[in-house]
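The form predicted alone is given below as one chain in structure tokens.
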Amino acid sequence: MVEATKVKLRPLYQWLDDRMGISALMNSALHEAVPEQGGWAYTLGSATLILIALQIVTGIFLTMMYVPSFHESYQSLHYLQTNDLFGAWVRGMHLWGSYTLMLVIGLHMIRTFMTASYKRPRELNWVSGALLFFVVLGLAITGAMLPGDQAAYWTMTVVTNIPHYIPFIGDYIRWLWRGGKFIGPITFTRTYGIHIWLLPPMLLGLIGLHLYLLRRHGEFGAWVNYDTEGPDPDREIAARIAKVEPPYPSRDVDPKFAAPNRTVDFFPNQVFKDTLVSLLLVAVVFVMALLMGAPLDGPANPATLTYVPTPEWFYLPLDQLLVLGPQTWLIAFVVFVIPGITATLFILLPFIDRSPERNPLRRAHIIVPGLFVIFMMVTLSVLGINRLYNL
């Protein structure tokens, strides 16, 4: 039965394969050649693509029992909360989901950075990637200001007012996010038009910009691919480039950083470890959501005094910053300043480490500032904890 249903579906695959080039997508997609060696550090940008998706699905579920409304919001989430044990679960992986697209962002960041696989050709690899991660939190942050409870009223509260302090137009973007110059409902619905309809249509544009640049140049991985073991070099470079697969070699680069030393099929060998990785994240993110939810305050209440507003754990380092610079002249420099002159550093990375060289223990210059920068993060993390929650 199941051979005969097989020969009435061929006439019909083949047709669609006529019109649409299924097969020859699915070949060129899953049959080339990446790097064999680091398979499983690789994994962790293919696990962001997973969480992504997974974040849209259950994000799309949300809105169909959501209520985007200034004083709806809460009693809609309230009744996921205590009627709805599957609308409930759908709201936890959406939370876990976020929390662990974050750390699996951030990590696939720092390994492209220590590997040095921004450089020539990548460069745009590194920007496009760099932009996702700050749509991500863009999109992280629009989301927690979204519940209509007590935590998401003062995260509004404190983050619709952080432009007040950019100079001369600080107080004109702040009436046009909140509407006013008080949070209300079109401070709600602004909010929620940004974390629905301005920020996914850049983070699947950026998506397809970087896939796109990851096939034409192929996957770097790290230096240990380029090593040479032969006493002749440059003949062994020369061979290697000769019998590569597609996408090597890669375009505009140094012979030597052209083409991998071994390389193995994308499928099965790194389809196994993507699948892998990604299946253990995402069950990790069903049980969390499954034990933990996604905690919910009591009903916003813009006449407390007692609230203490905690940001979201990847916020807290400029949570700190803020503490430690309490003063009014001073805010405007912890907030901009010190994160744009970083971010943009971060940014144009592959524009300022021109060097050749890939290995990490041979780029002081670079991996010194990269390793200050995430201390200070975690201290300043490590700090804000401290401070919140009295340990």
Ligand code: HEM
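Positions refer to the first chain, counted from 1. Each form is matched to the other, and the largest set of C-alpha atoms that superpose within 1.5 Å is called the rigid core. Computed from a predicted structure; not experimentally measured. Compared with the form predicted together with protoporphyrin IX containing FE:
- Remark: with the core as the superposition reference, the CA shift of F375 between the two forms stays below 2 Å.
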Contents of the next structure:
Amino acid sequence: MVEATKVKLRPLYQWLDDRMGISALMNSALHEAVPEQGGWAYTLGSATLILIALQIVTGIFLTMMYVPSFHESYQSLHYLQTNDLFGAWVRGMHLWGSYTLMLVIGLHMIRTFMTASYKRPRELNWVSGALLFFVVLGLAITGAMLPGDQAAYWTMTVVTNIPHYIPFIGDYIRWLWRGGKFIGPITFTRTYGIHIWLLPPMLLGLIGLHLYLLRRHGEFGAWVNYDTEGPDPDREIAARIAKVEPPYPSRDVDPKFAAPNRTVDFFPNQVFKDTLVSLLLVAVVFVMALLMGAPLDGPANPATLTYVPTPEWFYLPLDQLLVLGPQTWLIAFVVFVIPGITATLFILLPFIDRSPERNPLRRAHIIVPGLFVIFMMVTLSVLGINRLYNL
Amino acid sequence: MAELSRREMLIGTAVGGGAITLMLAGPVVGFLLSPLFTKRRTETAVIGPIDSVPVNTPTPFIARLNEGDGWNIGPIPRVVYVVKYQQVVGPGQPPPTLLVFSNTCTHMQCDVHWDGTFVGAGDPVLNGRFICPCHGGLYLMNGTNIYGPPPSPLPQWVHEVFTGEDGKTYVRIQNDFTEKI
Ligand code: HEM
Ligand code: FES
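Having seen the form predicted alone, could you now give me the structure of the form predicted together with protoporphyrin IX containing FE?
Everything in the complex follows now, all chains and molecules, and the chain you saw is the first one.
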């Protein structure tokens, strides 16, 4: 039996391989050197990728029932929740997938920040990653606006109103996003278009760039992979560079960081870890989607006298900044100037922190402000939760 | 075909590419910007009678107003707070002013609601508050923003007051505010 299968499949594979170059493709995709130490921390990037794939798949299936319209958005999702056998589960996976994705992309960012992986020659790995982060945020917030229930309607109202505080052109932007003065039919079609057609292709393009750059420069990993052990570091480093496998040695970098002291093959070592972590995360999404699902409030009611809108958790820091910044100019300051400066510094980090030092303990001038930003986010969220809880 | 110089070829490609880009961008950008140049439909709805609304007590009515932008999606409920506002209560005072508020907060446009339980210090205008649940903005019954993030007073609907066939007082609301918010 085994023999028979072999006889049949081998020539078929050979035929395909001759025409498509599958083996060569697999070889170049899987046979890569990666740093030996810290592999678990390097699983976060591929986990992000898998979660994005999950969002795309579940999202595609949601479009087969969801209607982007003022009234029908709610009706279609209500139908999906109650009448479609697996609708609530798919919708739940899209929601919990997005939450998990944001958590994991945050951890991926924190880890590359801590290990200073963004330094020469990987500056653009960071920049493309930072842009990816903003695209993901944009997807999360436009997604939250779509369900047509109370929560979504008030998110839509508040979020589309934020541009109003941009000096001079703000009101035009608000008008264009809404397609009018208030939330109306065009607000739905536009926001939907942004969520499914504008942002995802940007996401895919940037992911392509991000992974291309990863392959070009090799995984940096962390400082632990670059220590020298013997009495003659220069010689050791030269030997390391001489015998290392592609994609190392990395270009345009201090020789010490051109090649890790020990590498392992991407396949199977890193692939195994990557798969395990992704499996765990997808399982969490799968189970949460079944147990908790995605909430659907009552239908949007612009004339409510009782509903208390609460922002999505990832939006809480900004919402709390809104509470702290009263009156026109201060509002503009807290919603644009503070986050704008933070975002710019964040994107440009590799061009600010340019020393060759990679050890976080010796980069206090960078790590401390970074931790401060994280601390502020957490504090603002806690203040926000406390405020909403006391309403 | 005559030989093209490198310079001519580059200019030609740039002009051609630019023309393609413009032909794509022109209609698309225009399409996106068109809401700015599209006139809103004027829509109206009648609320009332308002004769029994007590003085200095904001009272909510629901107006079912068509949305004025985009295609018609049918009437959308909107809250109208009718306030007969009298600064000094007592005999010999001028009649109350009629204020017709939207419940749209001027901060981020959440729905405010009237809470009459707060008692001010003697001055009737200080009794009660419009409360915004989003970021805790507060307004007085005359619309003044007194606390929290809201940058300007509560907006009023464009409206006209008329007497119905039954002799009672009604208000016709238009789908616009008197102030820009
Ligand atoms: C859609 C989102 C993203 C995807 C799919 C993604 C994917 C990946 C993958 C698969 C890796 C290699 C494995 C690893 O080191 O974890 C990686 C590395 C990297 N990522 Fe991302 N990433 C994303 C977002 C980000 C963000 C938001 C940042 C930072 C702002 C970032 C910065 C980096 C850097 C600097 C590296 C190089 C790490 C090294 O060489 O040590 N990425 N990314
Ligand atoms: S929306 Fe009313 S206080 Fe922010």
